[in-house]
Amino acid sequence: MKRRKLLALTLAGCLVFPAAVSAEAEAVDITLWTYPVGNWVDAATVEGLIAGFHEAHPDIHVTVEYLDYTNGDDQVNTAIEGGQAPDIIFEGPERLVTNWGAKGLMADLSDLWTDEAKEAIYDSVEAACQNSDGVFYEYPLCMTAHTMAVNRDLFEAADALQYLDEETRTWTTENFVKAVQAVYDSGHETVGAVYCSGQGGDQGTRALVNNLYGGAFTNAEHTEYTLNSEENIRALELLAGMDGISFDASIAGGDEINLFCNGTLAMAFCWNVGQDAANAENTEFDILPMAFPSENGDPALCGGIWGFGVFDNGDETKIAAAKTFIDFMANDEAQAPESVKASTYWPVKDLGTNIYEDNDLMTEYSVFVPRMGDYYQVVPGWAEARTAWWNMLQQIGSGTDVKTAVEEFTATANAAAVQ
């Protein structure tokens, strides 16, 4: 990344960037078709930001659909199906760029994605938002990193402590291991769970795999899966090697998060800023988020990104107003603060502030955010891949070598990607 700053939200001067697009020159009636993305699925909320839209851009008029996870992808294809598909949709890369981007379905947004723009914006987001010839389908407003957490009462009666960076909340896989054996040896034996009994919660598992020796999860370009690398094999061997750390086949992320609360598992892989929100209360114990261990502590999280889509349904003057509305949305100094904090995620640039200055949570979480690394979701093949991952955990719990487990997700993967 351009910017390893530790808390990238508060540097001072705010970067802005002029329209790239006026359509102002006669009026237009567009639509905005939103996920329930944080609060941009309140329509109170929404409102809100839309009247400020309407105030600068009177010439443009946004009416909104909101969407669901359960009918929202059948809505949207029928309506693409039907020649009524939005001019906007608020999601992530995915939908925008390897689905609906990849049917030649989207508009170009790259007179959005100025020299400016790419300077401020964290490169793994700017890599996501764009397919494998570098055409823009996204414009991105908001991103998450996912953590895992311990139970910090646990490790200091442990004297664990000490091998983990509080400040920086990193630490290295060497002090991991040496953190996890100290845990185990204090009598605690259920130290850390590799939860497997299905996709959920999986971001989690695959951070902490690829972390632990730099390992990578697809290659570069987001065209092959490349788990079957020594660095993957290695970590995969350390894992099922440790005291403490457990492949349980009949949790996955949801159920290792009740168990960390309760205090039965000593840390928890599948973790964020909500689930902190959700459990800290109902916890006997202090809860320190950590990001995953790495060889030279350096992580790269996993996470997900949040932006604009613009479909391009043959009307030059709707694609001009979507993109001035995103422009205003995103880029405008009073704005776009307002828009990344009704999404409860982080903005995906500096703003030249901490937009959550008066929340004590938001603002321990911001260290996480310039740490996330490549964003491989958007790799063909995807679905399949989730799938064949917890069959792998598995495989390596139940007694399957290693290599041989790998060599078959990666067989399976790969197939997918190329169907």
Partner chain sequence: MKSNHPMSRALARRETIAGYAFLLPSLIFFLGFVIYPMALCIVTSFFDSTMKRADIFVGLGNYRELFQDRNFLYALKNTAVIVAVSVPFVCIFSLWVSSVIYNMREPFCSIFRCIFYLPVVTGSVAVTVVWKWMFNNYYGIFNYAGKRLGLLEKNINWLGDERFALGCIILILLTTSVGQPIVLYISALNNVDQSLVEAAEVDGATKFQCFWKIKWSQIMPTTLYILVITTINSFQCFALIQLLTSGGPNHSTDTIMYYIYHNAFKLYRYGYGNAMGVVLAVIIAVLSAVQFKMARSD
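Residue numbers count along the first chain shown, from 1. Computed from a prediction, not measured in an experiment: that's the story for all the values here. Compared with the form predicted in complex with the partner chain:
- A summary of the domain motion between these two forms places the hinge between the two rigid parts at G303, out of the options L32, G303, A235, Y225.
One more: the block was the form predicted on its own; return the form predicted in complex with the partner chain.
The following holds one chain only.
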């Protein structure tokens, strides 16, 4: 009897054990590294999102690491060099497509870009997520349009509000010049700063320069830098000669925001809804977000697109699991709105509902989203061009002739683009 029992137990064990082993073998562990896009830096928020995924896909386990913009690139590059790159990374096309994608480090996500997805996602976003050969290295989740902001109280006191349209949040170049002069004449000498100590927040200074007279940073095909156009040179000459606007090589975008929020500067060129949400409570004045001034009052804003990319670590199982995760986060009917909301930005497609219905701030900023212009950050040689950009602004600030500095920038950037 005893022997029979033992035999039965052994047989049962033999049947159960391989099943357990096989279940364990099927489980996949993947890693997600996320840059601080809205609340995608907040562990509680992200863990909440991932809990939903784990519930729907118990066979895939996702662990998260949080990066910052100061050291994040170095961390990722070090990981790549050490063969320890994450499976999924959450950031924008300038890193995923132009940088790591162009270096052949990313997996092709074309199978996520179904006809249905292509139809739903905005065209400018779709164009930004692929390289010039049409290979998709990013699947987008959210977007925003970067703006500038003015200190409404100071503008009101200087009688400068008359130069801007508070309803559409737009202004012409001519009125921008008048407004800056009015604030300067009212005794506030530091109206705005073209910050250029580094690349932090450089989209703001580029958007300012490009919009003033309708210049473009690159050609439409994103193959060549076109800063040396007449429009851009005119814009830089205008800024260099304005009272109240300084080219400041001691501050970057983050410093400019601080100086704006503490009332030192009357306007910030590095602004978006995230800055407003983070700083509004600590400022002692009304913040008025504005589009960048343009000749005809119809600006093309610099945008931000964020989404997921998958590093090609040579493990097809992990790549497939990573794609499952992305599909769930960006396309699942119940999950996608939550994923977008966590970014504090807007969806890249019509989700069929206003996800910020009860949020006044998001409603206020949603007016800027349709004004998003060309996403040129996918141009080759981007890393070199970014460095050359703030170096060029420093040169202009030090008194170098604008045309000379711009030509030098264009030559440097285009040399990098063809390499």
